[in-house]
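Given next, in structure tokens, is a single chain: the form predicted on its own.
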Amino acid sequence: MTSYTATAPGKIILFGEHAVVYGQPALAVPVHKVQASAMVTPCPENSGLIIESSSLNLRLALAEAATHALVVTAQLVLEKLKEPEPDALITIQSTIPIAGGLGSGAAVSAALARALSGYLGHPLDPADLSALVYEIEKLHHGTPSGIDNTVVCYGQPVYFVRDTPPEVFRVGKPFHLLIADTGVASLTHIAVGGVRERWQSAPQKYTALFADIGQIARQAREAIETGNIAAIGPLMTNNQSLLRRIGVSSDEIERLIEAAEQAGAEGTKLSGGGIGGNVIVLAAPEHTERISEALRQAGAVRIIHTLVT
């Protein structure tokens, strides 16, 4: 059997995270600019499936560490398949930081399954890659809302209400988007689990304020395929405000915010889980350069340019 070779995108959460966890809807993009890739090679007989990567630092057989989500992976798109482990070497590279928002376990268990199963003669579709992949964010984040594993396995803007089919939308004109990293891991599963203790012992006033986050959402998606921009911001703004009140911003990423903001941001937000991780930047092309020094000077360690399409 020949080589295979697949890859997955990074994801950022535009509008709705967290509120997407109780029905509300949110709006995701890929970005292509990191990437995680996996590749699949022959190796000799009886050797089984070995799982590997210099920068996770891990090397797994599929039958010594049957709890890993990598090897749960593999596992699941053998038995979604019907086919028996392959001798074979699965190499794994990812560009995605850890633990930022942007959607990295997401991306890495998709580029395995893909490459996996291209491998074997019988890749996945888009809508079966992602239901695999969101059984492994479970393991990952417990009570997963399905939107990075969708955003990722689909490469394209997506509108996502959960337990409904997503979305896919269109961009009506692009937009410039910085992704600063404050260099404080976000554990979505922590976020998560705060905010569903802090809706159990409140329930009236966080659906209220979920229910605010997916209006702002529903508005955002209007405005992205209107190619409205200067509508943007300003939602970007409310909904950053939301999420302080839910209890997911943190020092670090208001002293960012505050740094885009005084530099001619036009709206601003927190993305993902919140608490660290990153905030994202809307900024007209000839600002970027001045955000991103600021963002620096604020303490940013990781600044990724994308443009929305």
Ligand code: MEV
The other form holds:
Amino acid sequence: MTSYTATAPGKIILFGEHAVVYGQPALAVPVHKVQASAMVTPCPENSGLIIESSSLNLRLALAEAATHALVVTAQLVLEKLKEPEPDALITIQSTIPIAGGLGSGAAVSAALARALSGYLGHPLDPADLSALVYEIEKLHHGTPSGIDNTVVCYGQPVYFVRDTPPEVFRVGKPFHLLIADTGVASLTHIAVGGVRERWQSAPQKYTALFADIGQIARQAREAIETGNIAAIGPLMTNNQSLLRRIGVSSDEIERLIEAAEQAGAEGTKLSGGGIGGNVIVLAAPEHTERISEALRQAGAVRIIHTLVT
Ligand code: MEV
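Give me the form predicted in complex with this ligand now, not the form predicted on its own.
What follows is the entire complex, opening with the chain shown before.
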């Protein structure tokens, strides 16, 4: 057998995080500048399947680490394809920051499943791959909407409503985003669990806030598809006000938002689970340097400049 390599990109949610868990629409796009990759190479007979990653600091044998998410990913692939455990080494690498709301866990699983299925001669299509990675997302946090696995597996901008087939949407006119890392881990399951508790104690209030976020996501889709970039910034800022009200912002996020706004950002919001993680900033091309510098001064530990196309 010959080696097989596959990749999956990082992702950011542009609009609708958290509300999407409760059935509202959300928009997410891949970030190809950061990615996970997996390479499968044949090994001598009776080696079994080994998963190794220096960037994630792990080495796992399929037979010995049955509950690890990456081993479960490999096992689901073998079950789906009705294939026995191959004698092979899967080497994983990832440049996607962990716990930053950039979909690192979903992308690593997607790259692994894509590479292993390709190596075995049956590459999974995006829908099957996404369904498989969704099973792994459920291990990480109990009630994922499915948006993260969808966008990393399709690798295209996605308009997503839970339990319905994803719609790929068109970006009418490319726009520049800065993705600025607060340096504080964003633990999605904690953020999602906190929102759930608050929703349970005040369901009417939270359901209304989720509906407002959903309305913004619908308007944002139209603005992005028609290339109306001027409308995108205010929608981001409104979405952030609602995220604040559902309790997923933080001092570090607010500090970056304030700095970006003072430096001339068109719109700013957190992206993903929140509490920490990344802030996304819509910036006119001529202001990206100035805003990046302001974000760094305000404590951003990493800035990724991406053109959404
Ligand atoms: C996490 O990237 C996005 C959340 O909306 C959770 C989910 O959709 O499962 C916070």
